[in-house]
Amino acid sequence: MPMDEKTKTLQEDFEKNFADLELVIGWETGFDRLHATPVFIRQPSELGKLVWNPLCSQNLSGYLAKNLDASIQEDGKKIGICVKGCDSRSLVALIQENFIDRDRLYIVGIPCEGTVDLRRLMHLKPSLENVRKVDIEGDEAVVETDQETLRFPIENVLARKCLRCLYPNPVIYDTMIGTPLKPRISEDKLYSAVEKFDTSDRKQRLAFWKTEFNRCIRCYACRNACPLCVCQDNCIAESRKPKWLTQRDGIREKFLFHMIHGLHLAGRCTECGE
C-alpha cells in the first residue's frame, strides 16, 4: 500500500471510530515536508493533519505514561494511538508494568519499512530543500523535490536502528494498516557489532566509553525521550535526598548516570532507538 494511501486509510479509520475516542496521538507534517512531529487530536475535524511516511520516527507510546493528564480517561473513552513495530513493543512493556490500561487504548498498527535519519540524509545532500515527498521503494529511499527526484540506497539514509530491526510489524494492535513486512536482518546477525566489540580488551572498551560519555552534556534528553524511563519525578540523577550525583560534568558523574540509566532499563529496553 503506497504511503499516501496509508495516510488516507489511517485518517478514515480514526474518523470511523472517533465517537469512542477522547484523543488521538499520531504524527503530522512539521515546519516543512522534511519533518514530522507528534500531534494530539481532540476534534474529528483535525484528523486531516494525520500523516504516515518514513519521517514518522518518534515513538508515541512515551506520551501515554508520562505526559497525559489523568482526566483524559475519566469519561470512559479510549485514547487512539499509532504505533510502528518498535513502538508497539514499548506499549506492551508499559501495559505489563501497569503504567497504562490496555482496555483504554485503541491501537492502530502500521508496518514500517524503516524511518529516515535526517542527519544521514543531509550529509549526502546538504542542499536539500523544497521537499514534496519522502518514500521508500524497495531498497531505495525516494525524495521528491520541486526540482528533481532523488534516490538513495536505504542503508545510507535509514536510521541505524531500522537496519537492525526484527519487528517491522506491530506486535499489538486493534487495526492494522498495510501489509506485514519481513525484517531486514536475521536474528543471528542482530548483535554482530556487539559481539565484535566484546572481543576487544578492557582498555579499548574503556577508551571507547570515555570518548562516548565525553560527548554527554547531561541534558537528560535521553531519559526524557525513553518511553520506559518513567520515574523523572524521582530520578536518581536529580535526587538530593539521598544525593547520588553532583552537578559536576566530569567523566565520573557522566559514567555513573549512564550506568544507572542502563541498569534501570536492563530487561525492559525495547530497542525503539529513542
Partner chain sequence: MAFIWPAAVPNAGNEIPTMLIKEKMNQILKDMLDYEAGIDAEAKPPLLTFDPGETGI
Contents of the next structure:
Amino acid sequence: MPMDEKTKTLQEDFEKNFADLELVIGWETGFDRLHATPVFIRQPSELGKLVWNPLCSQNLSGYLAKNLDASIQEDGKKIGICVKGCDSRSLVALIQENFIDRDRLYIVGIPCEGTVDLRRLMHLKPSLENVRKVDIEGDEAVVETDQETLRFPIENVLARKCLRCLYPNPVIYDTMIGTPLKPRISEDKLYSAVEKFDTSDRKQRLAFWKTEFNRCIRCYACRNACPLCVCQDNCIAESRKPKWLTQRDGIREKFLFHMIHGLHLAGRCTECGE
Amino acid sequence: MAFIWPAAVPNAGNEIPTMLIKEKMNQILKDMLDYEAGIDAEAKPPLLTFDPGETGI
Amino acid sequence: MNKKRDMMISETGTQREKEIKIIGFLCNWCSYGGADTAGVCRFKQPTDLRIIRIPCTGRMDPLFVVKSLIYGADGVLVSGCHPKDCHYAVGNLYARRRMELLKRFLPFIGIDTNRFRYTWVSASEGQLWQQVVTEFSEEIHRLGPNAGLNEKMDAETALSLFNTK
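Form predicted alone already given; the form predicted in complex with the partner chain follows:
In what comes next, the whole complex appears, and the chain from above leads the way.
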C-alpha cells in the first residue's frame, strides 16, 4: 500500500474510533517535510495532522511509561498509539513489566519498510532542501524535492536498526494498516556485526570501547530516549544514594555509565535504535 | 590482524555504537535462554525469573 | 606533567604486581560460612582475597563486578549457596542467570573474563572453599595485575585500531 494511502487509512481509522479515545499519539510533519515529529491529538478535528512516512522513526511507546498515566481509567477511555514493528516490541516489553496496561491502549500497527536515517541522508546530500516527499520503493529510497527526484539505495540511507530488522510487522495491535511485509534479512544474519566484532583481539576491543566511550559526554540523551529506561529520577547514574557515578569526566565513569545502561536493558532491549 | 571497526557498519559517522552493547546482550540471551525481548506479552523477561532445572550454567 | 603522572602509574603498576587484590562477594549464609569454616579448620589460604559479605547472591548486581574490574580490581569472585539450597529459596537462581550473562558479556567489552568467576560453596565445605580460592588466586597471579581503565592506551593497540585496510 502506498504511503499516502496508509496515512489516509490511519486518519480514518482513528476518526472511526475516536469516541473511545482520549488521546492519540502519532507523527506529524515537522518544521519541514524532511522531518517528522511526535504529535499528541486530543481533538478529532486535529486528526488530519497525522502522517505516516519513512521519516517517522521515533519510537512513541516511551511516552506511555514515562510521561502519561497508562493505567486503566474509570471512564474506560483509551490511548491511541501508532506503532511500527520495532515500536510494538517496546510496547510488549512495557506490558510484560506492568508499566502499561494492554486494555488502556488502542494500538494501530503499521508494517514498516524501514525508516530513513536523516543523518545518513544529509551526509550523502548535504544540500537537500525543499523536500516534498520521502518514500521507500522496493530497494530504493525516493526523495522528491521541488526541483528533482532523487533515488538512493536503501543500504545507504536507512537507519541501521532497519537494515537488520526482523520484525517489520507489529507483533501486537488492534488494527493493522496495510499488509504484513517480509523482513529484509534472515534470522542468522541478525547478529553478524557482533559476531564480526567478536573475532577481533580482546585488547583491541577494549581499546575500541575506550576510544568510543571517551567521546561520550554523558548527556544521558540515550537513556532519556530509551523507552525501557523507566527509572527516571531514580536512575543510578544520577542518584547520590546509592552513588555509582561521580561528576568526574573520566573514561571510567563514561564506561561504567554505558555498562549500567547496557546491563539494565539485558533481556529487555528490543533494539528499537533510540 | 586488521581490526574490524564496527562503526563502519551503517552510521552517519560519529555516533557511539552503543547499540552494539545491547545487540551483544540480546545475542547472549538468545543463545543462553532462547529468549527474544518484546515478542510475547505473556512471557516473563528472563532476568526477572528463573528455572531451577537449568543445568550447565 | 602527564608524563610524570604516567610514570607514577606505571610505577605503582609494578609495585602492585606483588600485591594482587581479589574482591570476593560472598553470601552470608553459605560461602561466608564456608570461608569461616576454612579459617576455623586452619586451612592455608592465599591472602589476596578481600571479602565483601552480601546477604544473598541475589543481591549481586553484575555492575558490582564490572565496576570492580573497571576500577582495577585484579579479580572478582562471587560465591553463594548451591542452587536450590538458597537461604531465601531462590536468590541464587536469579543470580545464576545474571552471572552467566555477565561472564559471556565481559569479553565483548574487552575485559578478560577469567578475572571473574562465580561458584557455589556451602557453609560446611571448608575444604572446597580452600580449593576454590587457591585455584582462582593462582589464575589471577598468572594473569597478572589488572590495570583497570585509565586514560592511557598503549600506542601499539591504538594504532592497530586504525590500520583497518
